[in-house]
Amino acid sequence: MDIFIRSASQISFQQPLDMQWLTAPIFPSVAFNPPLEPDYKQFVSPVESRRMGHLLKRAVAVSLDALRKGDCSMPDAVISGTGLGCIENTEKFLNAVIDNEEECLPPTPFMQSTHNTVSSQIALKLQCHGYNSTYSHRGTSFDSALLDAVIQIQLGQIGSALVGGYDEMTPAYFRMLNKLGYWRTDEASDVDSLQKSGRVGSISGSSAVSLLLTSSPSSEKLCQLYGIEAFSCFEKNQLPAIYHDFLLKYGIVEADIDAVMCGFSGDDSNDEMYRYFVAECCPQSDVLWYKHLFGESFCASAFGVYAAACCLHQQKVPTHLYYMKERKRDKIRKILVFNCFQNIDGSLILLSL
């Protein structure tokens, strides 16, 4: 059954609710990078907004607006996928257990701390009282969320699926993971840093990214979801026979791929695995990268997804998306998402037009 990515929503660092980043990006020049905000009346009142934390807001706003963009009022289900949940909310809930000696304790933090508050937030704003589901499975949290969404369509179950990638940070947060080496110095953390080899640490972002998944076919999709395959516990030289199984299972060629979206950070240890794969899987694919423009997150493989479906689009793809190999096409038609969580958990998502 064919499946489509009929639009998408995003808010991040780069202008939100928009593709202005394919013509106009945002490059950042600081590892804590915090999102744009938009104008959040247009999608939630001023009384919904004060009991909402900032990801719950981003999540219903990219949620509405994506169901705009597709004409769509309401989907058959609402899948998400969050590494850590609404992170703000569970500070706030354990500093006020600090602060109150554990006594009168405010119950909204502590509602909104929970994982599948974000779906839940969503369905209860729409109104969507079918299938609801949430995958907390760190860096491939979204990727979970969308292969469940594929096999719930293809089984029948539902016609169409609000897909998300929710995640934020905080700097409370940011300073914990600092102290862990995750992110860049301020004064490297520039885009052409990002791209050297034998470097450590990152630059941060927050996810808020939504797909409207459909079973039928549109003159204004974005294009189709060809193929998905999640894998676990892998070593390194098993990549190319899960990527061969991958092309034989779908009935594709590796010519037939024009351009590889992968995960670059700028961290050496995050980068190995994703410099290993374009040099034995796809030596004759442009390699496209991302997380320079949205930062790192647990699932910020959903800009991956997102930034691949938007080129395909505008059969389009922009200078400053290109890691190596930059080709002319005539026709973009095949872009392949690669993602790789700590070299131990991957997926391969490949988009058609």
Contents of the next structure:
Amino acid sequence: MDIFIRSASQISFQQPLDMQWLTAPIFPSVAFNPPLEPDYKQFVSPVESRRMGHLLKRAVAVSLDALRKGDCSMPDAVISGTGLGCIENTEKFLNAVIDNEEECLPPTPFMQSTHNTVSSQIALKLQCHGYNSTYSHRGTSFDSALLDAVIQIQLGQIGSALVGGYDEMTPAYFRMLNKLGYWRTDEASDVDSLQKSGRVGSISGSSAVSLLLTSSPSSEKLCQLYGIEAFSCFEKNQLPAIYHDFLLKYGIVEADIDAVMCGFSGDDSNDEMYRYFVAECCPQSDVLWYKHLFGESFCASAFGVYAAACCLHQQKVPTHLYYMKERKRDKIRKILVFNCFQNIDGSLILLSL
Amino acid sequence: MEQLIEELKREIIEVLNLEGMKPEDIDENAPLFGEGLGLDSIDALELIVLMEKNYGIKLQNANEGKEIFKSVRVMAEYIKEHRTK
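Please move on to the form predicted in complex with its partner chain, as the form predicted alone is already shown.
First the chain shown before, then all remaining chains and molecules of the complex.
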């Protein structure tokens, strides 16, 4: 059964709910990059939003925007990926535990500190009583949510799904990870520095991406979701075999893949696997990246899929998405998104025109 | 009493995150739940926490809440009488 990405929406440090990043990208110059917030009043009333933290507002906004763009009033399922859920609320609750000596704890941050609040809140807003699920698998949370949606559609359980990747970077969480050496210094956070090897640390981002998946073709679709595979606990030298099995499974050859979208972040410990994958598996493909535009987060791979879908739809890959090897192509037919988290978990997601 | 009502209104706006609302927008005699501010059961929990944290009042009986949270003025009167801090 064919599956399509009919529409998509994002909030990041690029212009929100918009594809301006294709033509007028915002390049970060520091490591901490809070998202640009849209006017949430167009999506939720102040009464509704008063209990929502930033992540929930973003999730609801991109979900409603994706549905609007896809001309769909009600999806059959809401499936989300999130590494840490509403960490802002978790922090509020934990701080209250300390400040109030474990007494007088506020109920709202407690309720919203659970990971599945995001999917639930979207479903509540839509009054969607269908399948609702949340995946919290660190760097492959979004990929797992997408895989679930594909399986549900293939099984005929659902005909459409709102699939999202949501994570937020708070100042406190950023500081903690900074102590562990996760982030670049502000002086080395520009795009040129991120591409130089021998570096440690990446730039942070917050993710809110929503895709509307459908089994029915539409002239308004962004692209087709041609194939998806998730894998865990693999060794580097197993990657070529995983890749070739993937190609076989979907009946394609390497030459069919015009570009591969990789999660290069500027941190050598992260980028090494991507360099290996490109060199060993798809040396003929163009190599694209996205984390210099959307930052690193547990659900950053959602931006990879989103960016690839936009490029296929526009039939244009902007120069600033090329990590290396820009070739002139008459048509972009297939983009493979490769995501790898800490060299442990990975996924291959193939999008087609 | 008027000072306490004013203080309570500010605290309610803060804990319930009533964005864009000012103390003068809240009628101290209007019902907090249903009509008036239109608060709900989760707000009731937040108000119980507010009373305990800011005024040292522990509500032992949930039914008491129905009376105490009738309006900001009724709430302020109860606080004035029972506060321990």
